[in-house]
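Below sits a lone chain in C-alpha cells, taken as the form predicted on its own.
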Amino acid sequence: MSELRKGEEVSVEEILESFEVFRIESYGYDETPKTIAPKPSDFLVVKPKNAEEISKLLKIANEKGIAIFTRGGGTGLSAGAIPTKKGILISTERLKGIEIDVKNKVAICEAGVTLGELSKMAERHGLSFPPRPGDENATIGGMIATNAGGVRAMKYGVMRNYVLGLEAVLPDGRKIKLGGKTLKNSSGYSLLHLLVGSEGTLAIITKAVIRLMPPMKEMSMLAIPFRTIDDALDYVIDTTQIMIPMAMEFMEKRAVEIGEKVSGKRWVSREGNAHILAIFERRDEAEESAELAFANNAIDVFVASPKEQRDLLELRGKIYLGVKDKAIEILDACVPIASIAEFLKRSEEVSKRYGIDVISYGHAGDGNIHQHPLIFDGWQKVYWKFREEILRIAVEMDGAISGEHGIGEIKKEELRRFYPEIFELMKELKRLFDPKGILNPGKVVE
C-alpha cells in the first residue's frame, strides 16, 4: 500500500483505483476500553458512497486477497471495527439514504443512517422505532451487524426483531437482497437472520427494511430504592410476571453515586444497596407495580414527572461515562432473569477471591447485566482467568457470555472454549461466505 500522509486524499492505482482513499488514525479505534483493545495494524480508509462502489472494492479486495473491515459509528464495545490487521476499512458515513413507508409502516435505511436519524425520521411520520439499541450515534449497519438490544429490549426486543430485509455485499463483490417488507417470511433457510449479528464477517450490510410502530405513549416511570439486592430483583420478577414493563434498570449504590457524579443530577434516596428505574407505558401499569415494590420491601417508590424522568435517564445512560475510563472492561453476560441475584453473588465470590473491584448494573428485565471490573496495579496477572470463571457461570446457568456487545476480537477464546461445536459450525459458515476470509478478520471464529 502507498504510504499517506494523515488526512490526505490519493489514488492507489494498484488496489483502489478511482476510489478515494484516507488515512485517518482515530478511525483506528472504538469504543473498547483501551486496556484490552487490539492496537490497530495499518490501514486505509474508503468512504463508499453506495452498494455499487462497496460491490467493486469487496470484488478487487477479494481477487487481491486484502483484508476488509467495516465501521459504523465506531461505538462497538469488543473491538469488532478494529483494523487488526494490514488492510482497507469501509466507513459507512456516507451512506445516509432513508425512505419511511407510512401504510407498511416500515423503514428503508443505508447502513450509514444513525440511531438518532431514524428515530426522528419516523416520529416525523407519526411512527416511531420503540428499541433503544445504543448510542444515538450508532449506526443502523452497525447494530444490525451485532445484533444490538439496549434498555427497552424486554419489551420491545432487539435489532433482530426489526430486520425485515438486507441488501448486503458478498466478499466476492455480489450484492443479494435478503426478505423484504413482509413480516412473515418462511421461504427456505433465514440467510436475513444468519446477517443479523454476524459483525461484518460474513457480508457487508448495505441498506435494511427496517420495521416501524405506532407512536409511543407517554411512558411512566418510577425510582426505587431497595435494601438488598434479592428484595430489588424479586421485584422484578413479580412484576414481569403479570406485565411487560418498558424497562426496569437495576444499579447498585456505587454506580448510581457514579450516575450522580457525571450527569450532575440526583437519585431519590440515598439508602438502600440496590436501585430500580423501572418504566411503562400505562400510568395504571405502574401503580399496579410500585404495589409489587412496596410488597418486596422497597424503601420507598418515587413517581417521576416528566423533568425528572429525562434527570433520572441521563443520571442512568451517564453511568458508563463515569467508570469507562477507571475499568478493565465492560462484561455483558445475560442470565435469566430469575437468576440475576445468583450470578451477581456468585461473581461477587470470584471477584473477591481475585481480589478485584466490580461495579454492576444493567438490565433487569432481560438479564443482561454490566459488570465493570476496575484497574488496579498488576491485574493483567489475573483478570484473564477471572473473567474466564465469570462467563463460566453465566453459561452455567443457561446465559450467554455476551447479551448485546458481541464477540469481536476480545472474546473469541470464550466462545471457542465455552461452545466448541457450534464455534466449529460457525468457522465452516465463514468459510462457505468468505473464502477467502478478507472480511474482518481476525473476529468472532477466527
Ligand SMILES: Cc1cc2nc3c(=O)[nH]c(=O)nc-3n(C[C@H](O)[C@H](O)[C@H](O)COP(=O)(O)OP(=O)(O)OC[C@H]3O[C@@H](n4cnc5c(N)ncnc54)[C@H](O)[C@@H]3O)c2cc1C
The other form holds:
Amino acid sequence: MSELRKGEEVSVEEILESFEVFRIESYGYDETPKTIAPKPSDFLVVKPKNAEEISKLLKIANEKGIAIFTRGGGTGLSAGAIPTKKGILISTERLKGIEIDVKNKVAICEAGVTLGELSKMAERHGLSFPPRPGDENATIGGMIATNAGGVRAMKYGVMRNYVLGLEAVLPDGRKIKLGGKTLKNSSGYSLLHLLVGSEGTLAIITKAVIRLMPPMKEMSMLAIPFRTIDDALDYVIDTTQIMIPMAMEFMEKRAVEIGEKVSGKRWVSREGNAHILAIFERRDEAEESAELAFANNAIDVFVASPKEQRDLLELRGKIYLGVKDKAIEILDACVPIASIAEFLKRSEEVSKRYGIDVISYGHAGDGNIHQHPLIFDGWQKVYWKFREEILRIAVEMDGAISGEHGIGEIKKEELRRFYPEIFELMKELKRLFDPKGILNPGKVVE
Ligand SMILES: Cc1cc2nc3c(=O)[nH]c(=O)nc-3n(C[C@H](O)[C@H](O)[C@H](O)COP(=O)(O)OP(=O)(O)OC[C@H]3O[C@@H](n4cnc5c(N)ncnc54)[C@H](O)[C@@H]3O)c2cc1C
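Provide the structure of the form predicted in complex with the ligand, given the form predicted on its own shown above.
Starting with the chain above, the whole complex follows.
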C-alpha cells in the first residue's frame, strides 16, 4: 500500500477500511505474448463480492482519481486487463451467481461466471450456450467486454448476439440496468451494445442476461487436406452458398504440425498445405459439403468418428499454446470470407519483403484469420511497420483490425490511424462516461 500512497495526494485509506486488499503479481499479466505486452504498473487487487461493493469502490476511486482496471479470467490477448498505471485492479472472480430461466431460455450470470461454468449449467438444464471462444476460463464479463467470438461464430454469432440485458457500474459508482430478458428492444439508443466490446473503459459489467439456445445437435466433422490455400478457401465459399456449417477452421500445414505436437494427436494426412476442419450439425450437410470439397480438388475427405472429433478439436484448440512462445503476437484481422485467400497472399508478399515468417490459421467461416509472426533477432526494428501494412490490407478489404480479441493496449495506435473520425467520436463517448478517465486508463482510445 505504501507505494501507492507515496508521492500521491490521494489517500486510499477509505478503500482499505472496507475491502480486503491483495497483492497478486500474476494478475499483472494476461495471455498476451510477453514480447508485446506492456509492463504492469504497481497495483493492488480487490475482489468485490457484489455490484454494491464495486459501486462503493468506484465512487471513492472517482473522487480521488484512482485508476481502476477490471480483470475477468485474464485470458485476453490484447493486454486489456493489464494494469498499466498505478491503481487498483478489480477481479470479478467472486461474482459467481448464476441462475437459469428455462422457459425464457436465458441465463442470469454474474460477471465472474466462466464460459465453462455457463456451458455446463446450460446443458444441465437441457439448453446450450453456442459461443466458443477458445479458453473456458474466460468470464462472462470479459467475453462481453471484448465481444468474443470463437469457432462457431459463423453460424451462431458472437457474444453481442447473446447479451439481452446488462447490469453495470459507471465510473462514478452509479449502477445501471440495460435491456432485460426480451429478444427485442427498440427503446432508444442501445447503450447495452455500446458496453459490449467496451473493454472495461466505460463501465464495469456486474451481471448479464444471456440468451441460451436449444441443445446442440449431434456433430458431423470433416477433416480435409488441400494442396493450395485457394482450393481450401474456395471450398469454404462454395459450402456457405448452400448452408452455414457450425464451424470451418483453416490451418496452414505448420499450424497443423504444431497442434499435433502439443496435443499428441495426429492430423488425418501428411499431404497438403492448407487444411480445413469443418463441423456440421447434420450428417446430410456434411455429405453435401464433402462433394464440394472434392469439386475443389481436396486431396481426400476424412469423416471423423466421435473419438476422432474430440482429438481433432483438441489438436486445433492447442495450436496457440504451441506457437505462443515463438510468436511476437497473435494478429486477428478479419476480412470478408471471399477475400481471405487474397488477404493471405498479400500478407505473404509483405512478410517476404520484411523477412518475417508468419504462421496462420483461424476461423475461415467468418474471415477471422490468426497470424503469428515469429520472433527473430532484431524484430523490434521492423515489426511495427510490417504490422501496420498487414492491418492496412485488412482495412482496405473492408475488414477489421480485430475480429474478436479487441484493441486493448496493443492495437490502439492502429485504431487511431485507420479510423481517425471514429476514434475521435469514441474518445468523446469515453469522456462522457468517464470524465476523470479512471476506468482502464490508457486502453482502446487513449
Ligand atoms: C487459448 C486461447 C484461445 C482463445 N480463443 C479465442 C477465440 O476463439 N475467440 C475469442 O474471441 N477470444 C479468444 N481468446 C481470447 C480471450 O479468451 C477472450 O478475449 C475473452 O473474451 C477474455 O475474457 P476474460 O474473462 O479472460 O477477460 P480478461 O482477459 O480478464 O479481460 C479482457 C478485457 O475485458 C475487460 N473486462 C473483463 N471483465 C470485465 C467486466 N466485468 N466489466 C468490464 N470489463 C471487463 C478487461 O478490463 C479487459 O479489457 C482466446 C484466448 C486464449 C488464451
